[in-house]
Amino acid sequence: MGGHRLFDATYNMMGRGLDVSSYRHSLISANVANVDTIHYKPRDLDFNDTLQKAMAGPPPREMALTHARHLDTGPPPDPIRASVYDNADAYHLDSVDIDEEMSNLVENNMKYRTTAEMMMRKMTILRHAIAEGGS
């Protein structure tokens, strides 16, 4: 019966989808933090296109290699890479909209919330699980 895990895909794609909403959340008020900073200019992702990058690539490791006789499971997960906005200015003030970005932050932060949200319920379910199991 090979193939059972106690976290399976959803919770990956919960994890990764965490990490992707949180990486985007230091972009974001790294330019907000930015808007009068001349030459500066604006990273973001395309959330969407992220997530779907990292679930493609292969799980990550589960465990830390901290002794040289340890299996290895598999290798880091590809670390997430953000794009500068061509269309920037980056020799005026307004190269950062603060508009979109404000925006930008609200939309992250709700996907942000959702994913946590439904993790928790996950982990209610499981525990839910584990505890009539055990009596």
Second form
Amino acid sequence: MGGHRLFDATYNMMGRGLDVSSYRHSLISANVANVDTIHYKPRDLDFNDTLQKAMAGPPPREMALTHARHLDTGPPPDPIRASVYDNADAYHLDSVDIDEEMSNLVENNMKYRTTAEMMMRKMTILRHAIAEGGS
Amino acid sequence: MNPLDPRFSLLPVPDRTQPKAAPDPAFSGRSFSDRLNGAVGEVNTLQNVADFAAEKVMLGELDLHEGMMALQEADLSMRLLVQTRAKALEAYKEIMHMQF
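Coords for the form predicted in complex with the partner chain, given the form predicted on its own:
Shown next: the complete complex, the earlier chain at its head.
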């Protein structure tokens, strides 16, 4: 991502936000799928915290280094780190709270769609300016 | 533009809430390039406000409608600027092709 003048920091941040949302969706899906699994510990991540971690630091390397004399343009992208939380209910055998997972799922889904919509509108402005009002 | 949120005061939004003074005959002839410069500056500010608002919406610090309003204002102001530029260029070309 970094290095383009055309696509600004907000665009990068939106891209990272979509990454985080998409990863969180897979975590929540796994929790829902394992709702009846005994001793399963539900996993989740804090969106703002993860996004800020993803935005901090130098921009990730865009090209692979396959030769000793290749220029190093930065570190490889960090994998998204998720914090495991344990909210086992003492009165039930299952540790996944399905209501909470469904609520998180909807919230995350809305965040993803919101971010995608805002990104689309931003790109519409850019496209309009490039086309000199053509489209 | 009304500031959507007190947090926007971090950005240099032009204050247009004060009523405009009656046009002073001595200064009514603000040049076209001054007006155009001012308009471009305002459009630029609206783009920055929209970016700022979009980031805050992502972090959950602003509501969705505020971000959407800021983006819509940025979009419309950009469209108006592009159209104004097109019209000005069209007028310029017409004058160029006039036979004297």
